[in-house]
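Below sits a lone chain in structure tokens, taken as the form predicted alone.
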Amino acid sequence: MDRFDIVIVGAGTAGMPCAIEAAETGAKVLVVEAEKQTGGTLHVSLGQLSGAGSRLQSERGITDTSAAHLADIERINRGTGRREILDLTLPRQGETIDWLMENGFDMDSSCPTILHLHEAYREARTYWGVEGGLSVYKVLKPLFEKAMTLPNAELRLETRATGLRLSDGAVTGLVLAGPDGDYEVATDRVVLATGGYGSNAALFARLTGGRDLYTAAMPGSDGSGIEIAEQAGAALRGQDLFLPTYAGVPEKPGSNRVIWRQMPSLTPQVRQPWELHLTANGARFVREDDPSVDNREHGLVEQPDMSFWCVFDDDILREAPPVLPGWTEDELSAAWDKRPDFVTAPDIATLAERTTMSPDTLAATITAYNAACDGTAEDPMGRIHLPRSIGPSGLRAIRMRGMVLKTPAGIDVDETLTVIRPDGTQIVGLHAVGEAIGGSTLSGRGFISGMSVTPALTLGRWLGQRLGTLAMEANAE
């Protein structure tokens, strides 16, 4: 049986930097990756980064600190993140930005900036590459490949971890399933960097109150590491902190997949809304032009099926900036012609019938909004952007859904990223990092700009250095 000092499960945003640093210590490292390629969600992620005190901020005359970063995070998520893990990552995230730049990161020229895709920071500390997550991957890939050429490091693709071996509450090995069958490796240290469960509808429902899953996550985000840890006695946390992304349209009827290219433009700072967002009954539930995306996300999570109808008319379709800017003309034409979630109607009563909204509620909603557009009444939701009234003829509606890229629940860890049981005791030798510890660990019940990719990189590097050093010290005894 092969023996390794450290086995890292997952070669994505957290696993790759963990392996790079661990291998450089001289420790014997095995990396296993279920997919045919490395990179994980970096292939689809927007790759938002955040960090205070970077050299780029200094060059722009921006004075920022990790304490200010923390204060912004806790303002946005109402203190629902884990302070001890935030204290571990935030002081190091500016250094992570510098590290990426030192290794050729292709930074967007507008960065650092304040981004409004999520609830905005008060300081310009958000960054991204010109190719989104791929820009991060293009830095990690050569560093990772170089690390895997070291005599003490090995990568095995298309290899899944299926279970842990424990003795007296400590890790002794890992069960793997590879192209040639099942086998075991011996190790005292396992790092679960397997990502979240955004493509596992059953696990999502179990950890999110039975909700249906609509997702843009990679197929490999199946929660396997979370299930392995749970089987070994690990505690989970964050099940109560789910918040949907506002919002997506499935790529085809009956599908739960959302393609990022096809995301609707619902951010008022990018495109002011001309439409109404209506519940299944035909009532408004948010102020559509609310500058706070957090308010809109919290409004959406309260809807029973986390969906709403985006309602407008033919004139708005012609005059307004497109609400679906990433869709091709052929895709839109086919959707309006054939899809049940793209509805056209000659009048309000027919729109209500075809969408199953209440005709009385829908009519009252549109009438009240139109009065605000005409200047004869205040908008009931306090909306400011009132470009034109809707209807009464040539009406349209698109059903949009709260969706998932980052999942909130994950493996419970202590401040050393060691996995713990429900009673707080450590599973010695078992560690977790990245989305496997739950998106809510750092973002709480909210979406915090740059607080997925950057902590995965930062804590992955920190954990790799720490475990590699501990392994070398143990080998020297």
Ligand SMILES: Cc1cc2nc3c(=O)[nH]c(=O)nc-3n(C[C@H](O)[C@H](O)[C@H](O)COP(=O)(O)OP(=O)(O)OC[C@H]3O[C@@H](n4cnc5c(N)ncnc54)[C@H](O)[C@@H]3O)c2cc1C
Given for the second form:
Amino acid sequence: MDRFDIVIVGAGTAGMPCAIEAAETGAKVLVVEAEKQTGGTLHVSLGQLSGAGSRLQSERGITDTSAAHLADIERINRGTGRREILDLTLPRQGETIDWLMENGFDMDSSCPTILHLHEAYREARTYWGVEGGLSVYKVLKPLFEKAMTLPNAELRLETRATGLRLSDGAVTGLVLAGPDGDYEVATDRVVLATGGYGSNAALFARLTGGRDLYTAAMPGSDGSGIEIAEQAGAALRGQDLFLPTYAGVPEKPGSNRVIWRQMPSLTPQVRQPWELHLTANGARFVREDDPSVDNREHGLVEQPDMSFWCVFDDDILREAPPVLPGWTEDELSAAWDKRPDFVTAPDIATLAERTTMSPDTLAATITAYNAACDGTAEDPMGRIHLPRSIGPSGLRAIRMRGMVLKTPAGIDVDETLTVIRPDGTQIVGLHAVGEAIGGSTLSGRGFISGMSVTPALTLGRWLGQRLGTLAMEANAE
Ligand SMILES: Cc1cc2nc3c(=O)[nH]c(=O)nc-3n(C[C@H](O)[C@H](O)[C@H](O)COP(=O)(O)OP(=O)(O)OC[C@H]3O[C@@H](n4cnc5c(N)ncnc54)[C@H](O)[C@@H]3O)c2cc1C
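Can you return the structure of this protein in the form predicted in complex with this ligand rather than the form predicted alone?
After this comes the whole thing, all chains and molecules, with the earlier chain placed first.
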């Protein structure tokens, strides 16, 4: 049986930098990746990053610290992230930005900046590459491929980890399923860098309060690493910290897959709303122009099915900037013709019937909003942007869904990123990093700009260096 100092499971956002650093220490490293390609979620991620104290910030005269970054995160998520893990990653995240730049990262010229897609930081510390996640991948790929040419390193693609071997509570090996069948490797250090579970509806329901899944996650985000850890006795955390992203429209009726290009434009700082957002009953549940996306996401998570109807009319469709700017003309006309979640109606009663909203509630909601538009009353939700009234004829509604970019629950780890059991004891030799430790570990109950990709890179590198060094020390004894 082959023996390795470290086996890294998953060659994605966290696994690749982990492997680069571990291989450079001289430790004998195996990387296994279930897919045919490396890169994981970087193929679809927007790749927004955050970090305080980068060289780019100082070149722009921005004074920022990891303490200020932490304070901003804890303001946004009301302190629901894990302080010990934030303390591990935040002081290193500025260096991660510098490291990407040193290795040819194609930074968007507007960065660092304050981003409003998620709840905004108070300081300009969000960055992204011109190609989003792919810009990050383009830096990692050559470094990773070079590391895998070292005599002490090996990559096995299309190889899935399926279970752990343990003895006396410590890792002794890993069970793998490769192109030629199942086999085992011996190792006393395994890193689960397997990502989240945003493509596994059953696991999502189990770990996230029985909710339906609407998702933009990569198919490889199947949660198998979390299940492997669970079977080995690991504790899980973050099951109660889900917040949906506001909001998506599935690519096809009946599908739960959302394509990022097709996301509706619902950020008031980018496009002020002309529409109403209504519950299944026809009532409003948010101030549509609330500058706080966190407020809107908390409103949405309270809806039983995390969906809402985006209601407008033909005049708004003609006059307003598009609410679905990423959809082609053909996609839109096919949707209005055929999809049950794209509804047209000649009047309010018919719209209520076709969307199954309560006719009385819908009529009352539209009447109250229109009075605010006409200036005869205050908007009941306190909305300020009141461009024009809606209806009474030529009505339209699109059903939008609270959706998943990253999953909240994951494998519980201590501040050395060693996996722990429910009683707090370590599973010796088992480590986890990236979204596998739960998106809520760093973001809490919220979506904090750059706080998935940057910690995956930062802690991936930190863990790879640490485990590689420990392995080399053990080998020298
Ligand atoms: C559309 C979208 C936009 C996003 N935008 C942002 C953003 O702008 N900023 C941000 O911070 N976050 C963003 N996120 C979240 C962020 O991209 C992810 O949380 C992060 O990339 C996950 O990194 P990871 O290394 O944990 O997992 P991944 O990058 O998904 O890598 C996991 C790898 O493990 C492999 N794998 C899984 N199970 C096994 C197994 N059993 N055996 C072998 N291999 C396995 C997978 O195939 C995959 O290659 C976004 C997510 C999505 C979906």
